[in-house]
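First comes one chain, alone, set out as structure tokens in the form predicted alone.
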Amino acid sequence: MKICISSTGKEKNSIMDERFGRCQYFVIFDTETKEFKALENAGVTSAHGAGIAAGQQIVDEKVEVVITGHMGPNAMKVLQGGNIKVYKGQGKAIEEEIRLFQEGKLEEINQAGPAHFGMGNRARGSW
């Protein structure tokens, strides 16, 4: 199985990034080869449709679980059709974040929050 999880860097040791369309990595866990792979967004510049963008490239990707902390409408439409399934992160490490997937502690996200939640709506507290 591969998870995804959004991230603030290309490392195992990165903190997860809250955002999923304008986060700057994914690192992809392979649980089966037990490595870690890191992949730029390629949403992250795109002026709009960045969540359309890195859902695409998850997709593409073949992973079954994402991890993050919040995700659009638009990116949740194309995570859910390609049968990802999505979990609300904890804002820790790549690995913790792992280990707590694979011990049942994280929430399902079946709902996505507001769209742009990446654009700047940290300096409004709306997180």
Contents of the next structure:
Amino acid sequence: MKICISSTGKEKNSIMDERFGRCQYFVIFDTETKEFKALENAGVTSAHGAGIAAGQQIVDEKVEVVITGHMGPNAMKVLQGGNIKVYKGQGKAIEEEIRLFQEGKLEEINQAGPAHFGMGNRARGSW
Amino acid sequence: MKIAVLSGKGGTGKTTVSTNLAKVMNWDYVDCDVEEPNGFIFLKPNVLKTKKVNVPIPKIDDEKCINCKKCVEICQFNALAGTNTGIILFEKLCHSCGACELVCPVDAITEEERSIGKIDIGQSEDIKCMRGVLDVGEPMAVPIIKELKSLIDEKPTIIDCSPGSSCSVVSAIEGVDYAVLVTEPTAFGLHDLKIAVSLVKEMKIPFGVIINRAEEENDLITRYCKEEGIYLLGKIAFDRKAAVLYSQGKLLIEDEVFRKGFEEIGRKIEGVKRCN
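Alternate state requested, the form predicted in complex with the partner chain (shown: the form predicted alone):
After this comes the whole thing, all chains and molecules, with the earlier chain placed first.
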């Protein structure tokens, strides 16, 4: 199974990024091979539809689980279309998040949060 | 002859200038600030005709779709996503380019119409008034602005733009003969005026500046215009009377002093028209 974490860096000890569509990197961990792989987020440079571009990338990577902080409605729709489960991470290092997930300590996110979360609107939460 | 009224900064008085000038000059008025069209509050036209504005979006036939994702790859706006359960359309991101329909190898994509707003056409005494109204929640104003502009006839027309210098403003001022830049004597007013000036220069549109809420003879905007050799069309005084009339939904030209000011600006613009 492939687990993807939105990340601020490319390493397994990088810190998780709260954002999904606008995070810098995705770190993907393969539970069978125990290998880590980092990808640049295709959504981060999109003028519009960052969550959709990011979601598409994750669907194409055949990931089964995503760990992130917040997910907007469009990205959620894409991941649900790809039957991908989304879990709420705790903002810790990538390895730590994976451990927490495997121990069943992360909560599943079934409903999208507000759109444009990561665009400097944290104080308001949404537009 | 078409004149666009724009500003850079919001709330400087574009609509105040546009509506009062339209009335004193007896020009047609078109409100291209489709996200918040408020010129009709002051001109109070009888709306004689309303038409819907539609944009084409793809319609995907799931029976025919082979999930090849060619449409997803071609879409430059992330309006389509391909998952193993099928193609997902995000209609608000669609720019109606039609590329997805062209690349579909099995003709599973056809176009359908989606309404994004409307255009009102009315009459206020001798002036024809039009406005675009974008539906709440719709992100793209440009299709309405383009349709609105296609309805402008040969009569001299004032185009009231949205604030800023984004696509909406660019499409509203495209092809106009002259631009009126409205600003206020504040640091923000100057900052955003500079952006508007670089936009009209880039688009090679001749322009002049109006200072609203002017208090001093030699304020920072006046100094800037002198330094840059920008034509100052006029100043609108920072006067309580203006605020009172505005708050009652009335035109400033109901006041004699303001009327004379707008007539003077109108004459200057007519001069520009003759030069053209």
